[in-house]
Amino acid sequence: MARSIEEIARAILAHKDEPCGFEPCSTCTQMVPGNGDPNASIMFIGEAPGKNEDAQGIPFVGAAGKLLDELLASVGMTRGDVFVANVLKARPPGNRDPLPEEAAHHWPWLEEQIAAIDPDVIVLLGRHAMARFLPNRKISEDHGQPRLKAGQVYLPVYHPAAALYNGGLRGTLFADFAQIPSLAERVRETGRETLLARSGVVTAPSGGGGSAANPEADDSAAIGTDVPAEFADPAEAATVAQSQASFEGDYSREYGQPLDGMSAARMITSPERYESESVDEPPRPAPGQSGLF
């Protein structure tokens, strides 16, 4: 029998005192389940606590989870009408990546917090969290953009503490943030059934492989590979991809000189300013990757 979200998150919770193994459960203050509505039509995914959220145990309540509370208030949203995890429920020491092995052991309960909620879009926060369900995608290619996986859709953006280090994201994530109440609308008016045959399963996906949020299973006919959400309305679609630049000559033209990443940093609060003290996913560039996010 399927667990409930109360249920699952006393599981989560339960484990601290749990030998497992595997470093962050071991070392952290405490286990983070996530925390929401659990039957929110929206989902955001981040990839770990950090270390504010390690000492609360509630996600996302640093520097970025107050920024996550504006991009929310800017669609009419609150963290009462949304369900906010991470990949790992535990805080990596130092805010270090999650080792593979330590995704894949917090996994199962992810998936169970997915199936129990069944949301219809799920926001995915950051480079590290789209990687573990839309792998191969970069970020700054794919922000803002729906995409259709197994019968799910997935919204990437930037993670809000990129805007933090990077003022010139502020505009952009606003700008993907302000498509999700009509993304999640047309997915409800589209109906589950028809985004299943769009994605090319005949059958809703079923446990053993067939986890619309695995993966690692991608070689299941229930999972295949993500394609663009067909629903997605062309003229939203340009309004958002015009929106930066919109901000940007908003800018020269008040101030009589282009936008540069200094200035747009200097307006937001910088993270010394909140009394947080650190943000939930500080910069780490992947091997191979420069950049933040």
Ligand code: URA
Contents of the next structure:
Amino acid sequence: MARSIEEIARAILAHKDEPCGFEPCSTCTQMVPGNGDPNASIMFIGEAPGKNEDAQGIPFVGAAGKLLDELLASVGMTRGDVFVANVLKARPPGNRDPLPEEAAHHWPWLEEQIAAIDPDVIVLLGRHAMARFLPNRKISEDHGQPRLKAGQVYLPVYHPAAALYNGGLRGTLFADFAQIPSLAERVRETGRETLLARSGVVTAPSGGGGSAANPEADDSAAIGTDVPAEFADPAEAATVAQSQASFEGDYSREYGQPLDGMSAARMITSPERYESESVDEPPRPAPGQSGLF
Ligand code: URA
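Which structure goes with the form predicted in complex with the ligand, now that we have seen the form predicted on its own?
Next comes the full complex, this chain leading.
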């Protein structure tokens, strides 16, 4: 029988004491299963816990998490309304990038979490998480473009830490988040069954390859969105500007200095993981034989 989200979390937490030979599972302070509403219609997936997440056992509680909270608030949501998880459930030592075999080792838990939650929309936070689900895509080109793959709707967005490092991505991130509620609504209206049937027949956009015969390829299809990428509405732009100012105020109160590129970079233990977020890179190998796609 399928496990509940709580049972999956217990299994992940218990893994800390199970010898598996993978470095993050033994060097982490604790495993970080993910948290939020087990019945959420929107799920967020990041890459791996960092230092703060490792200490607290909760995903996205550091500086990037604070921005995630603000992004959620900008669309009228809180962490309690969504489910947040990572591809990797344990902090890689020194915040290094997870190795493909480590991601593969943890992948079945993520698959199980997705199946248990059955979200209408999965928001992929950053290019690393995106590369696991939508290989061959570029975050700089694909952020904010919902994609349909095997009946599941994915929305890749820049990683919040990337926007802390590069303030120029902040507005883009808020704009991409702005479409989440209407996207989820549209998925609900269309119905998952219809989407599942449709994802078998949609044609990949030019440049995208993929077929059932080649599960490694990205056969996702773009599904249009009626929300423009840029803020055309001055009222909406004003709301975003206000939220940005409030974030900067919070930041300077907390850190005693104004938010700028350098201080944002210092808040992130490994800025090099995010500084190239907007730079196109070949995707890393997809983890193992997941069976998800
Ligand atoms: N970055 C991630 O990808 N996940 C976290 O939980 C925190 C930072």
